[in-house]
Every structure is written in C-alpha cells, then in structure tokens.
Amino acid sequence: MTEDSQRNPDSTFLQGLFGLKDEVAVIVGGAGRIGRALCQALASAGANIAIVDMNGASAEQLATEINASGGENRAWAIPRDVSKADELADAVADVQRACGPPSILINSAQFRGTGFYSSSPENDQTEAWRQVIDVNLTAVFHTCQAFGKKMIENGQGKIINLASTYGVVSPDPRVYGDSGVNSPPAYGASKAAVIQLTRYLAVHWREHNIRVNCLVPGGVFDNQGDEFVREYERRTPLGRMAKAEDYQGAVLFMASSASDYMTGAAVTVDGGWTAW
C-alpha cells in the first residue's frame, strides 16, 4: 500500500462495504437517545429513514433535521406505539406507503418501568414486570414478525435488535450507591431474552436471506447523578460512560454489506464493562 493510498482510502471500496443507498431503514424508538444517533448514521450512509416512535413531535423534528442536511435520502416520521397491535399494523403500512419495502429494521426502543426505582427484587410488582416484558420483549418479537413478513416477501432484509449489558451480566448494585435505585429484574431478563430471540430468528429466517444480529450496549451518559457516573466510570475499563454516537459504527456495520457473513451474533460495545 502506498503512502498516498493510506492517506486517501478508496471511497468506492468503503461505499461498497458500508453504503446504504436505496435501503429503507426502519428505526423503532428512532427519536430516542440512542435511536436518534442511529438514524443520523444510517442517513449519512445513504439510507431512507422511517423514524417509528411514540413521541411524534421528536420524530418529526429529527426527520426535518435529516431532510435539511442536503443528502439524497429522505426521512419520515411514523408516530406509532408498536407495543399495540393496531398501531404496529399501521406502522408497517405507513412505512410501505411512504418509503417502500423495508430492508433494515432496528429495534432500539426500551422501557425500564416503574420497577426501576426499587432496589429490592423480592418486592418487585407483577404489573411492573409485565409492562417491561411487554415492551422490551413481546413488542420486539411482534415488530420482527410484522416487518419480517415484508422482508420475506422481498427476499432479503437485515434486523438489528438492541439488548443491554444487563442482559449478559447482572447490574452491579454498588454503582447505584445509597440512592435506593436499581435496574429491575424484568429489564435484564427481557434483554437476555432479546439476545436469544435474535439467535432464533437468525436460524429460522436464514433461507429467506434475512440476517438478524444484536447490539449489546453499555450505559449512555444522560446527566445521571454524580455518584452514579463516578461509580460507573470506575467500573468501566475505558473509564467513561458511552455517548450515543459510540454505537453508530457497530450498527452501520451490522446494517451494511460489511457484515454479510454474520448472523445470530451479539456485538458488545460497552467500554469493557463485561470484560471483568
């Protein structure tokens, strides 16, 4: 490799690996903290973006920002709650009508529920458990089903589900100090199940040319309390909490041709949190 080629990487090669021109990417929870960064990354790679989110105003604002960026791609706000069967059906129809056949699905919505504010699992309430499982697992499965059927009809697709390090290891209660706050048991259980669901769909949809992978993110800084941030960063080998943008590269990899030989994988991006 010459010195000039090292300074000037082959843009055609990189575009072939990571470019998403003419792809239709559906990001559920796309107006959220991580979802917003993922929408921006996929739009920059050339994909058309369907922002499916309960928060219609935030989805509209993000769509406007992406459309004003000057690229050839378009973004649409799809204000729907996919945990409700009728709204999920409407979301699929809305995406098909506005954007065309979906080729990428990212499930980035999450819900911790009221149980997040209890540090005692023996006192966790059944209704709090049910709410978290309904949103973080059941809705993810139903969304994969609904958009997966369209991908099967079109003969190809890529699905990326977002889990959590708390689906791999237990939350460390020490990072919460004396706050009385802890991550609820349903959250970790739902995220562990998402990893297994990802593997299941990857195997069963292999003949339909649908790849299904999973991102396992660590904690994102969002103006949490000083004690929590300090303890979390001390517990993390890279010494800081994540930024939402830290997940753009991994998701772009999984959504693009760069990962054509990967399915059923759980890609951990957590600053080393689960390395010890």
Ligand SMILES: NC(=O)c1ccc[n+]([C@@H]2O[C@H](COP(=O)([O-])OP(=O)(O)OC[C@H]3O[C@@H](n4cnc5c(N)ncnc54)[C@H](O)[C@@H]3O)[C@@H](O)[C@H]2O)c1
The other form holds:
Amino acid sequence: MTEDSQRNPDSTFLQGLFGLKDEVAVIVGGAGRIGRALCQALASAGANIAIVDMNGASAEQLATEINASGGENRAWAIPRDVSKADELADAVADVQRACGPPSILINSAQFRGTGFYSSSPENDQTEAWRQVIDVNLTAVFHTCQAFGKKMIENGQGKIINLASTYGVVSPDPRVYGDSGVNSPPAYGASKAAVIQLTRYLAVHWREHNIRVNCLVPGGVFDNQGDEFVREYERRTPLGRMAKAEDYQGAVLFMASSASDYMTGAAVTVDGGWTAW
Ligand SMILES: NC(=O)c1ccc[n+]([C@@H]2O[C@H](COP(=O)([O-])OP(=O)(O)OC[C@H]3O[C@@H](n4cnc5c(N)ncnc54)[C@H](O)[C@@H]3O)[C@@H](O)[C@H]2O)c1
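Switch over from the form predicted alone to the form predicted together with the ligand, please.
Whole complex next, starting from this chain.
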C-alpha cells in the first residue's frame, strides 16, 4: 500500500478496511431505533442487508428506503419473530433464499412489552422477567446458533451482539427517579449474560473463522421527559444522550476487516457513562 493511496479517502486502503461489498448482513431487530441506523451504515459500506424484525411493516419500509438510495447491493425485509423456533428457522431459510449465505449477524432486538418498566425489584415481575430473558438472551443465543451454523458451513462469519451499559453497571435510581423509564432487573441481567455469551462463542467458534464481539451502548435520546434527560446528561461525561447514529462507526468497525484481530470484545460507546 503506497502512502498516496492511504491519504486518498476513496482509496482501496479504506475499502479494504471498512468495505462490505459481497457481504450478507443479517440485522435482527433491524427496524428498531438503533437497528435501523446499523442497517443504513452497513448498506452504505456495500453489504446486502436482511432486516429480520417482527415489525414487518417497518422492516419493509426500511428495505424500500435503502433500495431507493442506489447502489448495487440490496435490502430485504424478513418479517419474523426470532423468539419462536419455527419463525427463526424460517428466517434462516428466507435469508439463504433471498440473499445467500449470511456472513454478518447483528443481534439488536429487545423486549419492550407490557410490564417492562415496572422495575421495583421487590415487586412481582415474573412474567416480565420471562419475556425479557426470552427475547434479550435466549433468542440471541438461538439466533447465534441458527445463523452460526450457516457461517460454520461457509467457513467464516462475524457476529455482533448488542449489550448495554446496564449489563456492566446498574442504572442509577437517582437519575431515573419517577421518570417511568427505568429498566427492570431482568434487562441488566440479560445484557450481562449477552456479554458473557459473546466471549463463550468467540472462544468456541475461533476455529471456524467466526469472530464474535459485542457493543455496549449507552442510552439513546427518545423524547424521554426533560428532567430525566437533564439528569442523564449531567451524569454523562460527554454531556448528552446518544443518537442511534453514534453506534454506526463502532459496528462498522466490528463488521469489517478493520477488526480482523478482535474477538470476544465488549466495545463500550456510552459517552463515558461507565468511566466514573
Ligand atoms: N435504545 C437504547 O437506549 C439502548 C441502550 C443500550 C442498549 N440498547 C440495546 O440496543 C438494541 C437495540 O435497541 P433499540 O433502541 O434499537 O431497540 P428498539 O426497541 O427500538 O428496537 C428493537 C427492534 O427489535 C424488534 N424485535 C423485538 N423482539 C423481536 C423478536 N422476538 N423477533 C424479531 N424482532 C424483534 C422490534 O420490532 C424492534 O423493531 C437492544 O438490544 C437494546 O437493548 C439500546
């Protein structure tokens, strides 16, 4: 690589590091707030995109937007609920049929149903606990297994799981107060487990040329109440909540050759929330 080509922003050097031409990226929960930004980033880098999401209408709309934005690569909506074994199997078959062998898997779905925010740990929350663990942990494992088998057959792959700062530290109740947006204990427990699952799979699938890493994001601004946002910002070293786009660079890094020597890592992008 010459110095000239390294200095040119369109160079083969940058394409070699971050380009995703001919890759097939499966983004589970791709129609969500962060998932959507990740689909757009990976599509811009040249990957074909399979948006696997139980919200079929949003997935279809996003696929249409990506396909209208030009480029040779394509996006497909795969409207499936990956917490159901038969639908996950269908999703794997759909991806194979529409796009070919998956080479990148991003797990970005989460449970946000009724009861999610009733978070006082002393209250009964048996049902919310089961649902959060089913989607945020068990379905992540099953999705890694199902698409991982295809990657093993194909001799390569990259998996990126979305964890959370609350898999590393507790939410601070002084920040959440009575805002009503504090996550329940099951959420942090599921995310801590995802970080560990990531390490386990990274070690056990190293010989199959599959790298497994996770992103540890901080909170995204989503029109939470003013007081909560003020408190969150005051507690964040970089002084603001995240935008979904703040996670595009780190995920592109983990999905591309730029991170060829990285596996089993938890990449924290949280405005410094966990730094103090
Ligand atoms: N938004 C944040 O502030 C934040 C902070 C830290 C971590 N995270 C994590 O990042 C990831 C993405 O967050 P987000 O804000 O984009 O979430 P979101 O709730 O906006 O989107 C989740 C998407 O997953 C889909 N989904 C849910 N269950 C599914 C299932 N069983 N099968 C298929 N699709 C399913 C939903 O339809 C939705 O489109 C999540 O894992 C979340 O826990 C988010």
